[in-house]
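We begin with a single chain expressed as structure tokens, specifically the form predicted alone.
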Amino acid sequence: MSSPAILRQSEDSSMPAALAEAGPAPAVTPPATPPSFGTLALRWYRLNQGRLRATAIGIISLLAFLLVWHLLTTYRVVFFVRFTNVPSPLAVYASFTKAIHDPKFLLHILLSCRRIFIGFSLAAIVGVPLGLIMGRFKLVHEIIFPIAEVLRPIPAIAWVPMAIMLWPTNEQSIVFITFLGSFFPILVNTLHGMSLVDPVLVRAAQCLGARERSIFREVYFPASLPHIFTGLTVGMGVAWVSLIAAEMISGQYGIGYFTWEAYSLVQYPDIALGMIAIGVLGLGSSVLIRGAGHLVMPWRSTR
């Protein structure tokens, strides 16, 4: 037998052995079909079921509140509380549709928002670093804390005459009162957050050679952030209370002045409109702060 025939026979005999060693051929899997719209919607519903439930309950409660308000004002109920002069929801809505086309009403809202932004920003810029320093250095705490505790219980409305004497314009005095209203909650909550920092973490950072600046940045500040944002949220609410009180007494513009002017002119729907505007603006401010907190602290579980 010639050599080419021998080589061909050996190749033919080795092919079955090689195929046996390689094993069965892998099965060809068909391409995965994308999930349908119904499947995606069901997955989204399961992931957001808690939030949807909370939103639905909130909407139902608001509708129930409006219904009770409508019934009490329609039938002029007098039961310990008099609803004879309280405007109905429809009257307030009519006042709202009229006010949104009035540039003066929009000016009131813009001025109040600007005052809140300036006063609250100054309070946060001063209160948070001061609280961190007071919580870290005992001497600074002993110097400033007694003064802060004496001034903190003074209500914002009591500061109005002093603010008028201290500042040359009403605008500056109103911003100052707004600053005071939000400053003390921010300071106290920051101090509380600093007092709860685990000293083991501080000693561990010191053993690793961290300097004071690094300890502040890597240990104290992150550990105090939840309490800082709690102080910011509470401070925003107190800032609105202080602002409205200041605008009612010494202001010429602002949503607080609008509400007080409506009372002086016996325009009851505008009073309710001003109160609702204050509530909506305060809610929006708090939502913004909570949203910023969720972005800064993604490790915290949120509801």
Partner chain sequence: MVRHLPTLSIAMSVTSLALLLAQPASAETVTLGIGTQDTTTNTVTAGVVIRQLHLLEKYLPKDGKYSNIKFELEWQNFTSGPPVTNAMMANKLQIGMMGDYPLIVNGFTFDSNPESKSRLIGIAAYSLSGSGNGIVVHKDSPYYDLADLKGKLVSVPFGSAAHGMVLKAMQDRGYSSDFFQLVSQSPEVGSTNLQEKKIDAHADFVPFAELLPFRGFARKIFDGVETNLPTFHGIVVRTDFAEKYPEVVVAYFKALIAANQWLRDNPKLAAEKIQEWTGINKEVVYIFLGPSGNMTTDPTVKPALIDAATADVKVLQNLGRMKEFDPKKWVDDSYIRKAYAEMKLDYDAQLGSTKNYEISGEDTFCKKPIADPRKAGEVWVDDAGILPFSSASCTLGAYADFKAKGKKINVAYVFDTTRGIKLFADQAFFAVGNGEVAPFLLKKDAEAYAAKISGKVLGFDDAVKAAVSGGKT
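Numbering follows the first chain given and starts at 1. Take the two forms, superpose them, and find the largest set of C-alpha atoms that agree within 1.5 Å; that set is the rigid core. None of the values given here were measured: they were computed from a predicted structure. Compared with the form predicted in complex with its partner chain:
- With the core held fixed, residue 249 shows a CA shift of 2 Å or greater between the two forms.
- With the core held fixed between the two forms, residue 276 has its Cα displaced by under 2 Å.
Can you return the structure of this protein in the form predicted in complex with its partner chain rather than the form predicted alone?
If you are looking for partners or other molecules, they are not here, because only the chain is given.
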């Protein structure tokens, strides 16, 4: 625990020395001009080679996906799977350009994001502490676990009538369904993380005289953080999955509602557009969570 502090101190002490050395030197080494753009780019390229490669491959595979989709739909391929009436990427793009000029579409997306944000945040705020407590105290675990296990497999769409009856406003019902979607993955993964905490660490902390609160803060929480973040990522995914069911209630706005309405009016390109929008938004929110994970767990971000 104390080693980083020592290290920092030694760095600090060495800094002035280095500065002092560099002070009178400029005359000796005049070509200290900033490195040329080419070398900078090269250095940046070397540093980020792996990531660039991944991005390039990612873009190529997405383009290939679009191309395959395009070919399958233009030639209306029927090979067990039938693409006869699946909308082509161009048709979806056309409905996208139409949608993007419609302020309503933006509203659909904004409202859905807000619902997901609230539902997911609530799930995280309730799910993580509950998981930690259930992992630590056997009695709480024994009380809550059976209920959670019974409720967990119920699909979002089955919750629709109950959600309407439970909550006074529709907005709350919708948030409730997205909450349920993300709550269980978060809870289960937190529990899993707790069960994997090395008991030796706990005992060591106890021997060193740590109290319950500090053990929680210093041992259990950090040790189960990776699993908590796995739970958050999965939970975010499921929150988007349950969106269409949730927004069936809304009847007006939301990207899930947009997709549902397109279905009830049998507009295939709009259905595909809604699906893709949900996919992209889901991807975006997963990236955000992963970013947060790197911030909270810097010791893991080197990987």
